[in-house]
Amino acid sequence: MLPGLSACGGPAREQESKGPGYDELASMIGRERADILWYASFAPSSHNVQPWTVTIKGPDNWVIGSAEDRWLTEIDPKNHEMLLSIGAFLENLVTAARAYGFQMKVRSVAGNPFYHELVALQFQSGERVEYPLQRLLERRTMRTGFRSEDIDPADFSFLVGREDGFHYYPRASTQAVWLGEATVAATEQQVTRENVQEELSRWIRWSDADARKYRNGLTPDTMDITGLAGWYVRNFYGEGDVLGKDFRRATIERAKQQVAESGGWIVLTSEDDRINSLIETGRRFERMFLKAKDRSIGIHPMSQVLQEKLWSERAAQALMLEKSPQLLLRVGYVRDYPSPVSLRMPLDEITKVKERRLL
């Protein structure tokens, strides 16, 4: 047997471990606040770049921002997807804070999407709100294993509640068919763009060593490259392979397989493209996403259509939407909902404490 072949899985998330730096951070801000940050860190983000930063200016005064070196300037030049990710992070943080008995006063402080400080938070005492925080840890982006069965209206209602801006298109609908065809076409366009492939190559952690070093980005496991194929790419693939013809061809074929395997699409819209609207859309997205496992529904963001101008300009009309689409989600029932595999950055790498000891 080849060395390491018996262990075909990559580095584990180690959910039960709160990572290096947690204890020191907890000694400065208290374990409850450190736990709130830890739960928030499990939010989704494009390419799993985890763009958020948290500046703790005082025990009750925090500022959420973004790290420029974790922006995706090629597929997200306007930082729209980054703001959606910040919204998901904020939702996790507010949800965890309520469970610990805090209310959060939230105020936008950004003048444009490229400000490094985006949202100011103020902790206020409140009553504990019961919430299954395990949902935040178990949320997972699914890419395979979708059943070709429409989402039951009762399950869709469970996911979105009474919130506006969610639109479901069953798999055989005209809109879903267009989304599938347009997603494949947009993917074909993207793989020809050298700058996009180069950006993607920088965020794939092929080796176990890189995955452990960075604890962000895409690993073979998060891309559902498992078993012997996963072992092979972790040991023999590198950045240059993403730029090769074989990887580009495989990317297109994978997109075709994925859009053919679904129970339809959910599209999220916003009132406009302002900072507050995008962050709020990210919050609504996360509130929905956190319920998906309860109904065995897989969710796979596939927003290539919105990333390519030729298709993004047609999207609203093709989908018969009056408001701007911001997230395109391939959805479907799944037989198995495995544990999450996306890695998380240590808290001390996303957090800056102004004073060494605040409590």
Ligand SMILES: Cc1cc2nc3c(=O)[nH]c(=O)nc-3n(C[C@H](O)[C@H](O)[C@H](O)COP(=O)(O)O)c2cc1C
Contents of the next structure:
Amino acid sequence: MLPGLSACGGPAREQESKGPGYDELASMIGRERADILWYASFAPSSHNVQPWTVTIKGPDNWVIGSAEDRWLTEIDPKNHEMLLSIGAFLENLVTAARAYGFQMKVRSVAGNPFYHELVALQFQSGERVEYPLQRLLERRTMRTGFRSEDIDPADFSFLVGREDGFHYYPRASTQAVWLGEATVAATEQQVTRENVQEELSRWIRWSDADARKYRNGLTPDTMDITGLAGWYVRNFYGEGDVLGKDFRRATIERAKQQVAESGGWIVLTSEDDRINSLIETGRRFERMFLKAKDRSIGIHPMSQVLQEKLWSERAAQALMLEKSPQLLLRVGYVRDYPSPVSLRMPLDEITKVKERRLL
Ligand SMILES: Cc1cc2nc3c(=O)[nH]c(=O)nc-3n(C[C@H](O)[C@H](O)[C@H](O)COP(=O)(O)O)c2cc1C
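So the form predicted on its own is up there; where is the form predicted together with the named molecule?
What follows is the entire complex, opening with the chain shown before.
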């Protein structure tokens, strides 16, 4: 090991300091509202692109939108995953707001998924609702360490409550076996698509310097490339390596290893493909995800099947579902639940304050 280089991991989250931009934002909109935004920012998103923007038109009038330069046009050409991520962000935001004693009026303002403004929010005072906000900070995507044991029905019901659209397939079920095989086959197909690999390469932050600079995208830590291998790629890998044969082969191998360990799959469907339905599905997804750690259940979205046309067309039939599957989640009890490792952009980079004079 070279002196000064650590093998143990890349840059950590800044959960204590709340990051650059927080103090200035808090001086304009107050600490409570700044905190609500900060909590919201820990939502999950495809490739960790964090597609959300927040325009603060007045202290009580915000608009959630999405930034075009954070759209994944190759794997998500219809912006459906983007809307699911926005839904997760909205869920975090509304949950944090309730805990601070605000009720949120939520109104969709988008005509199609490519509008830059998506959801208008209005703060109203309400009852403070007790909620362990720590859950928002501790939620994380798990990719390794799943035990091969079915999810207990009581735990599944704890996760989803009375919410619609969640389907659990135990690991030996026909559907779970199909999902595992289809995920590997879809991955094999996906790594041959040049544009997809190029898009991915733009969202991997191999070096610690890039991870710190962008604070979004995937890092070796989030891809579970740790230890000496992590140190090696953090110091010697770059964008071009994602386009090489070795990386493509390793991607397929990783998918095979991942699907081999699981306690089954949870599939989440939506009513239809309309904007409101997708945002609402993202909210349901996040509500479930936030409870998973309480029962030591790891959640790993694996979207390859839905991203590859050939496989997505077969999915609803193979899974015998009447409605469209929107999220395919490999799930399982995990031995450890380490702290999250994915980074978040500073609040001042996702927020635009329209009229400083009003605040
Ligand atoms: C709609 C959606 C699709 C996702 N698809 C995948 C996927 O196919 N493979 C994967 O490893 N992670 C997937 N993720 C997880 C993200 O990579 C993860 O949320 C992001 O890196 C931030 O990490 P965190 O969830 O630990 O905060 C997906 C997340 C969302 C919201």
